[in-house]
Every structure is written in C-alpha cells, then in structure tokens.
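A single chain, nothing else alongside it, follows as structure tokens in the form predicted on its own.
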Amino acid sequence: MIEVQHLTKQYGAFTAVEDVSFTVERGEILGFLGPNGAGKTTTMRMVTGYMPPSRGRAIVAGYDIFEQPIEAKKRIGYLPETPPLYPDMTVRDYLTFVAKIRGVPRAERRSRVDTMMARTHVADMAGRHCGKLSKGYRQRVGLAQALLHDPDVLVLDEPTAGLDPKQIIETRQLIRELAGNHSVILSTHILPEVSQTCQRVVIINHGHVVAVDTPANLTARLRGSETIYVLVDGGGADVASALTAVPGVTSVAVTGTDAGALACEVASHTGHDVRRDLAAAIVGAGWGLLEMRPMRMSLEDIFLHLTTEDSAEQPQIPEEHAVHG
C-alpha cells in the first residue's frame, strides 16, 4: 500500500534524511519514531507530496506521489505537525469545504462532516470557529479532516499533540479502529504511542533508518539472548553453578539478594526456553523458587539504545533551511 524508496532530502551540504526506505502494508499501523529533529515530518512531507525529494521515490496505493500526484494524493489523509485550519471558518463549515474539495459527494458530504465530527468528538464545537478552538479540538479537527474522503492511506504526525490524557485515549482507540481498512503511517517521538498503537516500527535517527521490526524482534535482536530473572532460596548454596549447568544456558549473573534470597538473571540462546528445565534444577536440589519471569528490553530502552550518541558529531542543518522533525 506504502512503499517508500531510497528517499534522501539535502539542503545544500546538509543531508536532513538519507536513504530511507520501508513498506506499509494494508490495514497496518507503522510507528515512525524518532527523537525530535530526526527527520520524521520532513520523510512525512516528503511520503504526502508536500516537498519533493533529491532522491528516492515514495509510491501510495500503486500510485508514484511524485510522478502522478493527483491520483497519489486522492487516496493520502494527512494530518500535518500543524493542522491545515481556516481561522475564519467555523469547524463545520472548514469540513464541509475540505469534503467539497475532496470529491464527497454532495450527497454524502453533511452525513460524513457529522460522523467525521462524532468519531473526533468535536460536534459540540461545530459552530465555533477554528481559530478559537484550543490546540486539542485544533488537533482532532485536523485528524476529521484528515478521514473525511475515507482515504486509503492515513499519514499522521504527532496527532496526539496537545490532547490531555483522555483526548489521548479516544484517538488512539480510533486509530486502532482504523486499521484493517487503512494502512497508517504514525509519526511520533512519543514511546506509549508506538508500544499501545503500532504493529511496526521504523526508528529514524539523524535522517538514518536505523531499525524496522515489530518492537518484540527488536528486543531479541538487541538482546541476542532470552533472559529470566530468577529469585531463589538456595540457603547459601552455589545457586549459579547450578543454574549455568543447565542445558540451553549461556550465562548466569548473580544481581543480587531480597530478604536473603538469590536473585540471578539467567540468559539462554534466543528461542529455547529453559523455564521448565531451570524450574525443574531450582526444585530437584531442594530449593525455593520465589520468582521466575522474562526479562524484555522495553521499549524505551530500545529506543534509548538505537538513537543515544554524541549529537555534537552530527552536521547541524542551516537555519534558513530549518525543518522540524
């Protein structure tokens, strides 16, 4: 549905994004992270039409943005860093005239206008206008305006920016609910957006992809190994010895005691499970196990790891030619 191809934006000497390529599938929600100034709104803008690349192309339902736009386009919903809004418009009258541009028909276009303001949940400001809504409801108009043409695919950068906690959950359970019929492309420098949403991520780190997995394959990658933690009441016997001799294990690391019990992380290769066997090991010799669970690398510390570095190494981009992302 999303295929995005060798994509690299240069201002002059300076590379803002190089080299960036992934594929969306249809209905898949793919997280695109990054910390800020990565380069995310400006691969957005670059995946939407809206800023042509130096290099690479992005094709959108079959369709090369570049090459044919038009027909790119028509089947793109794009909710900018900034929402697209008319200050002088009221909230129903700014949809109705993006459902009239879009091609609704005139038919269908207040039926979609009111679902569109319902699945948002700005029907109650829609006769207020847009430049006095507060940067929330500015935020969900924007996401509404984005779904009205019922695209195929959504490309969102940031849309829970400004929304309080409750605002937050309502959009992320519509983007959830949007997937199937959707393919979607979720900018966000925000971690819970990405683990809670997205099936996919593509990490982007000083305009470099530096990963694209499922957030579990990246902690196994980055692990090389499974580890478990393990509490157990040996009675000052040589707990790690044991535990190492057992088969599939590749290490042992005593981390500590709680209220006199051994606590060990034990790593094996990656997809054996020795949970039975070092159960059975703790139990044999006697032992009390207290505690067994898996140890994952979260999220944050996925994230933490792939784009942490000395950034006074990296080029800065010219102010003239500054772009957030």
Contents of the next structure:
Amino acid sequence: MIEVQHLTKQYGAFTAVEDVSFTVERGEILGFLGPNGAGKTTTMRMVTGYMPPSRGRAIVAGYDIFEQPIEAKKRIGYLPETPPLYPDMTVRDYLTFVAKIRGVPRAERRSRVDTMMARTHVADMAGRHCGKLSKGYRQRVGLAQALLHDPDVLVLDEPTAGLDPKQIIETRQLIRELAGNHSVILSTHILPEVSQTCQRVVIINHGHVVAVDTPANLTARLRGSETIYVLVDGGGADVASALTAVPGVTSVAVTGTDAGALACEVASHTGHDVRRDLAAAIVGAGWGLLEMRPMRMSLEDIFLHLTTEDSAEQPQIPEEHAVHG
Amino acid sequence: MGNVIAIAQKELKGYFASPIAYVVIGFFALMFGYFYYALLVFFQQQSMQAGGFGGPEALDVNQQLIRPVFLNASVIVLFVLPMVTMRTYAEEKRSGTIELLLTAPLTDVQIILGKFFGAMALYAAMLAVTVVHVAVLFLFGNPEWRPVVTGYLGLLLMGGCFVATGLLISSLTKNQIVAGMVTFAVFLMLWVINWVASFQGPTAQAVLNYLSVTEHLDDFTRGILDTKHLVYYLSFITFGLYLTVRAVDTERWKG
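So that was the form predicted on its own. Now I'd like the form predicted in complex with its partner chain, please.
In what comes next, the whole complex appears, and the chain from above leads the way.
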C-alpha cells in the first residue's frame, strides 16, 4: 500500500532524512518512532506530497506521489503535527470544506461529515469555531479531517498529542478499528503507544532508519541475552558463586540487598532457560528464594539503546531485521 | 473548477468570518464617501459659477465628477488591498493550514486561482458599496452610463493587478505585516513610477508611463475601452499569478 524507497531530504548541506526505506501493507499499522528532530515529520511530509524528496520515491496505493500527485493524494488522509484548522471556521464548515477539496461527492458530504464527527467525538462542537477549541478537540477535528474521504492510506503525525488519557484510549481504539481496510503510518515518541497500537515499528534517528521490526521481535532480538532477577534470603556472600556455577549462566551481578535478602541479576545465553536450575540450586543450598522474574528489555530501553549518541553501545541488529531495500 | 470555487468560497468566508472584510469595506466606504462628497460640492459650486454667466449651463457630470471620483477611488484601493492580500499565504504558512492545501488533491494553480478570485470577490463587494453613490447621480442628474461601466471595469482590472502582486508577495513570507508593508510599497511604486517620466529621455519616459498601473486607468474613466490597456492589465495579472505559482513551487522544494 505504501512503498518508501531510499527517501532522502537535504536542506543545503544539512541532511534531514537519508536513505529511508520501508513498506506498509494493507491493513497494517506502522509505528514511526524517534526522538524529536529525528526526521519523522520530514519523512511524513515527503510521503504525503507536501514536499518533494531530494532523492528516492514514495509510492502510495500504486501511485508515485511525485509523478502522479493528484491520484496519490486522493488516497491519503494526513494529520500533520499541528492540526491544520482555520480558526474562523466552525467545525462543520471546516470539515465540509475539506470534504470538497478532497473530492467527496456533493451528495455524500453531509452524511460523511456527520459520521466522522460522531466517530471522533466532536459532534457536540459542530457549531463552535475551530480557533476556540481545546487542544484535545483540535486534535480530533484534525483526525476527522484526515478520515473524511475514506482514504486507503492514513498518515498521522502524533495523533494523540494533547489528549487526556481517556481520549488517548479512544483514539488508539479508533486507529486500530480503521486499520482493517486502511494502511496507517503513525508517528509518535510515546513508546507504549507503539506496543499497543502498531504491528511494526520503524525506529529512526538522525534521519536514518535504525530498526524495522515488530515490537515483540525488537524486544526479543535486541536483548541478546536473558537476564533473570532473583531475590535470595540467607545465602550471604556465597550466593554469587553458587549461582555462577549453574550451567548456562554467564554472569551474576549483585545489585543490592533488600531487608537482608540479596538481589542478583543473573545473565544467561539466549534460548537457554536457567530458571529451573537456578531455583533448584538456591533451594538445594537451603536458602530462601523470595522472588524470581525475567527482566525484559522494555521498548523504552531499546529505544534509548538505538538512539543514544554512543554508537558503541548499539546492539547489532541481525541482517534480516535491518532495513530492507 | 469546482476546487477553485471551493477555495474561493473558503477565502471569502474567511474574510467575512473575521473582522477584515468589515474593516476594509467600512474604511473604503468612509473614504469613498468623503471624496465623493468633496468632489460633489466642488462640482456643484463650479456649475453654479458656470450658470452665472449668461444662463444655466450644464457641466459634464461624467468628466467633471464621476471621472475624478473613480481616480480617487483607485487611491483608496491602493491603501486597502494590501490588507486583503497580506494574509492569503502568509497566514496559511504561519498556522500550518498550508499543509492541508498542499497535501489535498489540488494543483497549485487551483489553489492560487481560488485565492485570487476570493480576494477579487471581496474587492467587488467593496466596489458594490459605491454603486449607491453613483446611483444618486443618475437619480438627480443625467450622466452617460457607458463611462460608468468602463470606469468600474477599469477599477476591477487595476485591483486585479494589485491582488496578483499581493498574492505573490504574501507567498514569499510567513509574516503578515511584512507581506502587507512590502505589498503597499510595491503598489505605491507602481502608482507613482511615471511621476519622474517627464524628466527622462523619450524611451525611458514611454517605459515608465507604460508601467504605471494608474496611467492605464485614465482611459477607462473617460469611457474609452482600449485593447492596449486591457492587454496590459490582463497580462499583468497573468504574470503575477504565474510568478506566484513558481514561488509556491520553489517554497515547496526548499521545504
């Protein structure tokens, strides 16, 4: 549905986005993740035809956005970072205007505007001027605007920014519902949003794609090794050496004490479940096993890992999960 | 075409939803009314004096009153139109709504024509106010109607040149005040550019006279419909709009 190939955008000597490639299938939600200034908005602006790329191309619903902009744009709904509202227009007038320029047939305009206002929960503000809306309403009118013409492709730049928690949940729910027959690109810097809404994630930093994968795979692949947290009571200094002796364990780090019990992080090879042996070793030695849980790398850790300046700390991404293209 | 109308309607509604339309039309009506009154009493006095020598003598209302009224109106237009055009692009760029227009299935030409006709519709509404003043003259006097029609046509075309120039300048900046000020300066220059003409050589004189936007208006107010002026105004408008298309496209590439 969306095919982005080697997109590059240069402003003079500054390269905002370099060689970004990804694809989005029909019905898929792609999360676009990156710190502020990473090139998310620039990429989205190129995909939606707001600005032409310096190099590379974007194909939306089978039409090259640069070669056949009108056909491609008919199939895109776009919510920019700032909802593009006219402050002097009422919500209904505004949506009717957008329906007109997006080519919704005259006979359907009214009903589509009504439907979208209901779906995005802005119907109670239909007669209010856009300039007088709260941030949450502005954001949702912006979303309604992007959905009016029932586009194949939805490009949403931080759609939940400025919403309260209830509205965030409703909006995410709406986006998930839409994914059925639309393809969605959703940019965000809110990490839980990605794991809750998106099937695949593109992480971008300094204009480069650093990872493309499902949230679950990213978590698994980037861990490299499994780490298990154990809390052992009554072992004293012997615990560390006893745990190191368990087959499969690569290292043991004592991270502190908790009411006399010793807290350890036990690292082991991936795919080698050492929990059973660890438990046996601890209990066998007559100590108390108070707590044991796997330490998963959260998306947050991965994100920080991938986007921090120190590239030496960047985990190597297996080739098949790196960018295709 | 439907898209052009949609944008033009949006522009026009935008003028009337904000105070702009009312301030602009109000200011224009006030100034026009004042000039009209001043010229009318002057005309009245002149015809009294003319009547004093050997019987009543009717002066030419068209030449002595309507023509100066139209020429004065063109000066007010010069002040008012920058306020209409300064926001057209600058405001869309500042508020980000330009992203909506540029990512909608519209061509640049459609957007620019829509904005042009939107501003022209407001300008026409402004001129429509003055029909009342002219109607009074028809009620109590006996003017020729043809020079009145050509006069209005001339004002519309001259305004078209100003609107096209204003659009171009507004498309080059994000700042409304800058757009308004530069537009005003350019309009003023286009108005007075031939004042120095008589001190130049014959070629420069002809060029400067030809460039002056108001110079071409004069024949219209006399009731003369000359193709050379029509060509001047229409090519001016087309060129202005063409440059705006190029400017918007360039802006797009710069990002």
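Since the model is a prediction, treat every value here as computed from it, not as a measurement. By rigid core we mean the largest C-alpha set that fits within 1.5 Å across both forms. Positions refer to the first chain, counted from 1.
- After superposition on the rigid core, the Cα of Pro165 moves by less than 2 Å between the two forms.
- Fitting the two forms on the rigid core leaves the C-alpha of Val252 displaced by at least 2 angstroms between the two forms.
- Core-superposed comparison between the two forms: the CA of Leu231 exceeds or equals a 2 Å shift.
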